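Presented as structure tokens, the chain that follows is alone, the form predicted alone.
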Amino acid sequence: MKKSWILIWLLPISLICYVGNVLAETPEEKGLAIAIAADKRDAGFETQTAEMVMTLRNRQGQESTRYIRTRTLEVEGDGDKTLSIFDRPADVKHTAVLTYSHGLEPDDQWLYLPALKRVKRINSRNKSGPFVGSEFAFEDLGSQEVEKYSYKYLRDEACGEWECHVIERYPEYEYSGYTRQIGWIDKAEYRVVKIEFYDRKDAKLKTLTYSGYQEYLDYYWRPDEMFMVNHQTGKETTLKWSNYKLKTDISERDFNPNALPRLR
């Protein structure tokens, strides 16, 4: 139901636990109720369509663009429905990704590929694999639940002009590409500023960070920029995000696999 930290994660507190007569909070208890707060923080927005111009750069510097727009639907009592459609270049207009976000069952996603005109069922052990080319990954694109991840509070320290909370998340579902995730998010107003993502053998493998924060609806924070850095390959993925909307009018017929071939 709620959003993943790729997209946004707000943590307001944390919860407290008795052991004997003494008042105590373990890293675990603390980090695992962050994440239920951040769970509810974001709650309400219904729907939301934005676009994005994702800016691919290999570590020669050598660019390609690619022109999107967004869609997301909140499910109650479930993962959240995303779609992402492709405007430009020419070779991918008219691609779509369709997300059906669970809790520690796999996530549903499905690909349409116009040079095919066929959909195809993306395999849930493929979901570490990069998202047509970037340096985002299948599985970074779904709200990602509270369930899917177990947690641990690590510290507060300075992050830029803000005071954050530091993070640890580590993937309960099966074939993940990550070990472990870790996040900076501000204490004033919950948003995150940086992930580090690690990788099967814990190495860093990637860092994302967001800038250019707006509000929309007096309430829900939206990055204008995420930029994403492979360590290991030293590829860079920008997206530019504009023209957010949130409790737009589209519904749950926008979000049907079959109807993916006909999207403009």
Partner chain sequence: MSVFRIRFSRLCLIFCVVSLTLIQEVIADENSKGVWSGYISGQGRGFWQSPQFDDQRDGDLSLAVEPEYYKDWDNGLRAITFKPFVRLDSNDPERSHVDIREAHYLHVLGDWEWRVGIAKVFWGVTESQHLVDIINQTDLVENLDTEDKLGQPMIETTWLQDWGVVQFYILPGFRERTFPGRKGRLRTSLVIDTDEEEYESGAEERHVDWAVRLKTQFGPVDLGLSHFSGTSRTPELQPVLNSNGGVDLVPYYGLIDQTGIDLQTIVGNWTLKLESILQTRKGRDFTAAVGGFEYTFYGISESGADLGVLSEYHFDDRKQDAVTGFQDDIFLGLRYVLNDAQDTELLAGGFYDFDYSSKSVRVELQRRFSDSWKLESELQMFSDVASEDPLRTFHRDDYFQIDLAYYF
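Moving on from the form predicted alone, kindly provide the form predicted together with the partner chain as a structure.
Here you get just the chain by itself.
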């Protein structure tokens, strides 16, 4: 008899607590919740291969182009393993970069130099450095683990034809070139639409825009194009993606630094 009395009282109290909690969810908690949801939404692709054409454009409009093939291996409980193999420019053909991302810990990174047949471990401390002369820093292209940032939900707003969450995130890993980033992420499918990057002096540095999203395996969304503009230098970099293959048959052995010399 007594027990049911307690239950009767407990139910509304807990209900009030729950509602209160939801109402009291801080912008930080909401931002993190969205980041976790977005991460979950994209999980389970296991492996991915894709081809990328990277076009660098300077303020004078001069262009140079790189052709890169990428292979990604999803690692549960740790950052992904990524392999990038260069096809062009011809003088760096077969050069490869292998990265084991590790969330907050420094990544492991190896560079393969085909002319010397040398596999060289490189320092991944260079997160804010430009990737092959482009406007993309190493940290922009690396695996985006949830724990790499802290978050703050800002607002919801329309983003093109979609409705977006707008979230600010702050790098928690060392040696980032940014104080913060503001991201627009679509509420329905958690597709990243736009990211603004703010440099260490908190001045707006770059804007990255994603476009041409397509659905693969009836579930995973991938953009056809990523466009980065540097507001401070006027330089631009476009990544055109093609030939996405997810859950594809690639060997885990290809992500062994000792296998780099035979990979093409």
